[in-house]
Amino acid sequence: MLSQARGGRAVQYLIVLVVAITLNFFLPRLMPGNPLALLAGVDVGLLKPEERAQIIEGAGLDRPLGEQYLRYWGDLLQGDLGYSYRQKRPIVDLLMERLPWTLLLSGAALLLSAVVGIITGAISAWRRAKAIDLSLLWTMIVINSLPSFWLGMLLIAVVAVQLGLLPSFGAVTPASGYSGWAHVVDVLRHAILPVITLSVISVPDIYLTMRYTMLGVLGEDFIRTARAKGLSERRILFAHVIPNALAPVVTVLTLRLGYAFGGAAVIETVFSYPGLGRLIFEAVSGRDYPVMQAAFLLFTVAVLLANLLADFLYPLLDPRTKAA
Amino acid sequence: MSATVPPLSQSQQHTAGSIRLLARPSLRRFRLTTSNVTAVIGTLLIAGLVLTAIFADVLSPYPPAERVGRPFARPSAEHLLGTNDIGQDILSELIYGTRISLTVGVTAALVTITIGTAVGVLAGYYRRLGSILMRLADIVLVLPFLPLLIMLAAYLGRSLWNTVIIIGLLSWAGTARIIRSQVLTIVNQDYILAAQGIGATHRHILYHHILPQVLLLATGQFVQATNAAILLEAALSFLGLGDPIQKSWGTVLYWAQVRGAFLTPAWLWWVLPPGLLIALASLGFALIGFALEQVINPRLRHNR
């Protein structure tokens, strides 16, 4: 039964992937304007005649739409994400160059926001309707209303510029010649502000999930039984409540892992951080559509993998399914 | 409960507003006050912004698009929030921006809620169509939201309408699921079966029995969708994908970013105020939504 449900999920994810790829194929071809320009990502007039012929030939623009579609799939299956005529480089290289930076930012932010979100959520639920619960709840509601990029801009203005404590842009100091330990410190110093911004805006989601699930667990019969047995509050919290509340929270965290990739687009732009999100922004403002599309595909795959991971982890973490 | 509630009203007690009585009195009072405070603060915030939007031409000292001062001027008696890179009055830009940001947010939320409610009601009422529609909703929910939003905005071009349509087309799925689950609990109730039994048409049942019942839930969803749409519009405009002529709060921040205002003291009057306005609008709708949810969702009344 369980494996059947999981099989159904896998099919659904496969459908999503097909939809994303199909969207990618049709968007530049059905938009008003010259598809050649949209596929090239540069002004057609700037292309050399042989480049132009190469694009038309490569995408099969002179062929019927069905054949173009099949060819598009064929290229993708061979791992060919296309070529950026603007940057004069294969798109795969561009993506791979940016990926580690986004992984660094979103990984660190996920870890930080998970720790803060789980702890504050647990405190809130445990002290429900007390002053600390209400103030945490209000704080999270306010944070949820802040535009993330604005928070980043304020941090730069205050911490980086006014106080001069941290660098305001980029991932490393340009032409610094740092190596070894000095390089690591440099990278970390550049990552602090974007990671803080990303973490702050991620905390409310995790907090609310933790608080809500834990309130549910606290109302269950086995907690009452544990109390009746005379267990200490501490023991009840750590042995009974938290393990039972963790599964949904881990699901939220895993899903965030997938979305963090694309969600960082705005933050990376503010900090001029050379990750994938910033790449999307650069591609959009430079009209380098093929790069934008490839990045979208990569994000889709990341989200789907995160979903698969979440489906896989949930039964392992939920004590109730373990017993069965 | 049976001790305090007179037996005559018991049959009514199990319907609509009765669950409130099940909660302990002390907790009930607490919840009522917090939800009142949130509702009042939220309403005040939104009312203030709506009035600003309506009376923008009266309130703003200058026409927002006109070059009325020296570029990059600091705040002064003539220009309370200084001027931007081409000498437009920032305060006037923000007052008119309220119009744009609120209109886009509310309109996008209307699109979201219209699609979401229609899909949800149809999916809950017609079983077979429902499973197809919910598959579609699942797909929309899984696709990476922000990158898709950015990509569509880039292809469709920069205009207020495009922003509204893109946000609406990508945000309905969550609402559809919630509405559908409510419709599923309605369709099996006796009076629906009775209506079907005496030969009422599907159209009649959908319009007269089901739609009125989900409208309250849809209202709650609308408020939350407005909150989300305002933040999304701001993010899109900040990335340079907003309408270039009709400036929203997000567009003002985009230009502040492009001109590096946050690297100079100008962040105090060029970056801080527009973001604050976005946050206040979002907070206002969030608080109203929060208070509405306490009224709409009996389970929350119970659990919180």
Second form
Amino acid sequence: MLSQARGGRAVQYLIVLVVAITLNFFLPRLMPGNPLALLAGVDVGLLKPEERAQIIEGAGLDRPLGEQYLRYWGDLLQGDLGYSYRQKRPIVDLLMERLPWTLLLSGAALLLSAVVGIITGAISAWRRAKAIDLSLLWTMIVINSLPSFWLGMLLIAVVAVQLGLLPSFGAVTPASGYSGWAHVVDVLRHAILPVITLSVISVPDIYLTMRYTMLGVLGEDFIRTARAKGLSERRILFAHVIPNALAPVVTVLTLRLGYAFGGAAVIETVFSYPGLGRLIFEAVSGRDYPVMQAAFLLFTVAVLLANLLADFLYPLLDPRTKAA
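The form predicted together with the partner chain done, now the form predicted on its own:
There are no partners or other molecules in what follows, just the one chain.
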């Protein structure tokens, strides 16, 4: 029964992926205006007639729509995402160049926010209605209302400009010539401020999920039974409460991992960090539609894989769902 349910979900994800890829193909072609504007961007009016013909032929726009669709699928299966006419480079190269920076930034922030969010959420739920619970709850509500760009600019102004402790932009020091451990340290120093910014704005959601899940677990019958058996509060907390409260939190973290592939566009833009979010911002600003298409496709696939991973992990973390 469980295998059938998983198979059904896999089919659903496959259908969603096919629909997403289909929309990714048709939406630019259904938009009003000259399709050249989708390929060549705002500079289309500067192209010579032979350059326009070359772009149309290279993109296959001179062929029937059905043939274009099949060719699009064929290119995707071969890993060909197209060509950036703004940056004059294959889009795959651009994505692979930016992806490691986004994974470094988002992965470090996800790990840090998970640790802080789970610990503070557990403390808050265990000490519910006490001063520390109310203080943490109000603090998280305030943090959750802070705009990410404002927090990033505040850190730049204080830490980077006034105190001069850390770099304020980029992923590496330009023309530094660093290598080995010096390069690693330089990369880490540039990542600290954006990681802190992304972590701080991510903690409240994880905290609230952990807090309310733990409050629900604390009201379960098996917790009262454990206390009636004389188990210590410490053992109840670490052996029964926290393990049973982690399943929804892990699901949230898994989904956040999928969204991480989209890049933190606002934060990467504030810190001029060369990740996928910055690439998407540059593509939107420069009307580089092929890059926008490819980034959207990568983001969609990452979110679907994250959902699939969450569906796989949840029964392992909460065996009660296997019987459902």
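We call the rigid core whatever largest set of C-alpha positions still superposes within 1.5 Å between the two forms. Residue numbers count along the first chain shown, from 1. The shown structure was predicted, so the numbers you read here are calculated from the model rather than taken from an experiment.
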item: Cα displacement of residue 308 between the two forms reaching 2 Å, rigid core superposed; value: no
item: Core-fitted comparison between the two forms - CA shift at residue 14, Å; value: 2.7
